[in-house]
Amino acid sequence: MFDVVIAGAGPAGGHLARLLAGQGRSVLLVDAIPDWHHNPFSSAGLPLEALDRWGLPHGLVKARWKGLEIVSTAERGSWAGDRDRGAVLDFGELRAFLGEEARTRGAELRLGTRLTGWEALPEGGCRVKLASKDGNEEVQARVLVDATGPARAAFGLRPGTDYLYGVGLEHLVEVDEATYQRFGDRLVFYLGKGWVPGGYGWIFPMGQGRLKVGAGVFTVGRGRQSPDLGPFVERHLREEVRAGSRTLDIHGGLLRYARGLGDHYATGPVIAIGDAVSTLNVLGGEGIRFAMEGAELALPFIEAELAQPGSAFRGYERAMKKRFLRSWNHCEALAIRKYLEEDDSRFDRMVRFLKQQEMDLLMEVLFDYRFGRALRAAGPRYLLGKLWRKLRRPLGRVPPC
């Protein structure tokens, strides 16, 4: 019997494995994937100091990045910073290391091998059934992990419970140098129906020459079927990009967000962390920071579970909510409005108004979440005006945030 099986090698499961394996704890790591660099779904971009907080090594960085670039139907906003602000990673990498080091540090790992269901004990535990090429087996573990993501391979989606879908493509492409140099320094965002009618567009740097070109875009309800994104990050190659490439590499993913955070937390021996529980920020799709913290989050509960089985998951989804919930409401009402119900022209007013603050203030409202830095910003003019929207709103529209 495992102390721990933990299903999806992600961020989530990857970091928790490690460092579970690293208390010495049995580990067993199980993830779809037949390798690691199998749909690297993620573009992977973040914050330079994630890198330190989470140990992560500067070799699972491909390009740095110090500027950030915001185009609407009719802006263009440009800032350039005096220093590195952010990592993109390999998201490949990144997981090949996760898993890894748990494995040097005594857990089991098996890809192409994948969750199907469990069952639990009467004597504690649960039985997990696990698939992969060579067939069906089961396991035995004192807790079993969800980390599968979307997927949400134990417990499956939550009756009643609204869901916000997104669905991204992205394309790995290889340009001339020239080229590189336009975007080899800053992440670029493309807002706007104009570029992708419900949903954004990016150009990150990937090094060496290299560029990840993508489109995301959202619905509301559940399982609304998703326009073809190819035709939109084509268009990013041809007006953006312009000069030839090569496209090496293309990959997608899908995110499923249940909105208020209302997911399964955890039942009996088995509980859920990561994107299975939405820990991301649905605003910009950004969820591998969020994903190690989450995991963090969750390690004193599953060692509570093993010293206590039966009542040590109490509280868990308490201490979730209480990091996460109101940080993420506020992205969600956001990013419904801008991307699902606000036209053009209130992207090209928001750009104008952002080409006049600083790098600083856009760090903090794009990775830290300040949205009152913005507000203030904005002075009393911008405020009066959106409490007499709010006013004006008809009842059960989304409020804004």
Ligand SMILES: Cc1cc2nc3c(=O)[nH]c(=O)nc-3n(C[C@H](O)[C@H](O)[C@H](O)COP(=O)(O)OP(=O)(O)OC[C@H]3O[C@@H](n4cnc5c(N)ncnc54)[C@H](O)[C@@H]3O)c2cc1C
Second form
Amino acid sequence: MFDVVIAGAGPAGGHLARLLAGQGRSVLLVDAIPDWHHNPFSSAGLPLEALDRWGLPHGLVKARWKGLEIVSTAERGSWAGDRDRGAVLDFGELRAFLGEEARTRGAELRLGTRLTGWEALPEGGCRVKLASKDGNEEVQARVLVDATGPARAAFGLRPGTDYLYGVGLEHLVEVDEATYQRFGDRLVFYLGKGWVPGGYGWIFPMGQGRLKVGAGVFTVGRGRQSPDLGPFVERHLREEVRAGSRTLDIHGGLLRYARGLGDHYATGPVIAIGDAVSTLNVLGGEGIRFAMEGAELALPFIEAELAQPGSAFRGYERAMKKRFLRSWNHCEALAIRKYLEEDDSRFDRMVRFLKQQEMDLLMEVLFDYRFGRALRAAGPRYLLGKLWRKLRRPLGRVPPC
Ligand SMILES: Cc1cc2nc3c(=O)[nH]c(=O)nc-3n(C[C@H](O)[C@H](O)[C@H](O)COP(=O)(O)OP(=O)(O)OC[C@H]3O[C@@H](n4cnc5c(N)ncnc54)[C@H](O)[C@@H]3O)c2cc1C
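Please supply the corresponding structure for the form predicted in complex with the named molecule (the preceding block corresponds to the form predicted alone).
Let us now look at the entire complex, which starts with that chain.
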């Protein structure tokens, strides 16, 4: 019997596996991907502090960025930083680092292996059902962790909860020296329906003359139809990167965010972490740091369940919501308003306003999700807009599609 079986070796599962293995726990980490570099879907842009905070070696960094640029239909704001503010990682290498470190610390690792189900055992713990190309298998665990992100393989979607769905597509392209000089030190975001209706686009540097060029869209409700994002990425390539780029890889992924953090957090000996409980910040489409933070928040509950099986997960949902709910609710309402409701002129106005602000304030809004200073700077204009929206419709209420 394993102490802990972790399904999903993304940032949440990989980080938890290395922490538990480092504490001497017997850990089995499984993931459906056949190898670490299979579909490295995430753009993996992070603020620089995240590297030290989560113990990520600087060797994982492909590019560092100093500046930001936001492009709307009619405006272009550019903030040139005087020091490094963030990093872009290779997502495949990040997963490999976390998983291999867990293995070095004693965890057993199986790629190409999928969690297909689980059953609680009367004597405690659970029977975990796994499938790989070699067939089906069952193992026993005292605790099962669902770190399968949007798949939510252990619990599925929670009835009665509304989900925001996102889908992203990204090209890794090789560009000429002049183009790389233009984009190599900044993150660029494209907002507005002219660029990507219902979402946003981006160009991130990846070092060695490479860029990540992507687009993502959101829908409320089930989002059964996957939109074709190809044309939006091609527009970025055509109009921003221009001729001469060579696509080296195309990858993409899904986001599934429970509105109001209404996910299923734990039942019996099973607990969910990371994007499986919506630690992703849906406004920024940023989730790597928060998946790892969520894993750390879950750790003492898992240790308590191992020490005294039965009821240790009871306070977990409360602890997670204490950390995330207030700020994430605010970001969720803003994301719905910005990406799904407002017209392009509002993005233009926002960029015009932000152009008068300094880089630190941009970082606060885009990476700390703190809006107080920006709202104070926007002053009466913001308050009037808020009042107007309140009169028209309560914030964030959009019909499901
Ligand atoms: C296009 C795109 C761009 C993004 N860009 C950024 C960015 O720039 N910065 C940032 O911080 N975040 C970004 N994110 C979000 C970030 O990647 C996620 O929030 C983060 O990866 C969540 O980590 P996780 O470990 O919870 O889940 P995931 O990384 O999704 O890992 C879940 C793992 O579970 C595995 N799995 C699924 N089902 C099963 C099963 N049944 N059995 C076994 N394994 C299973 C999957 O293969 C996967 O490896 C982006 C996301 C997308 C889609």
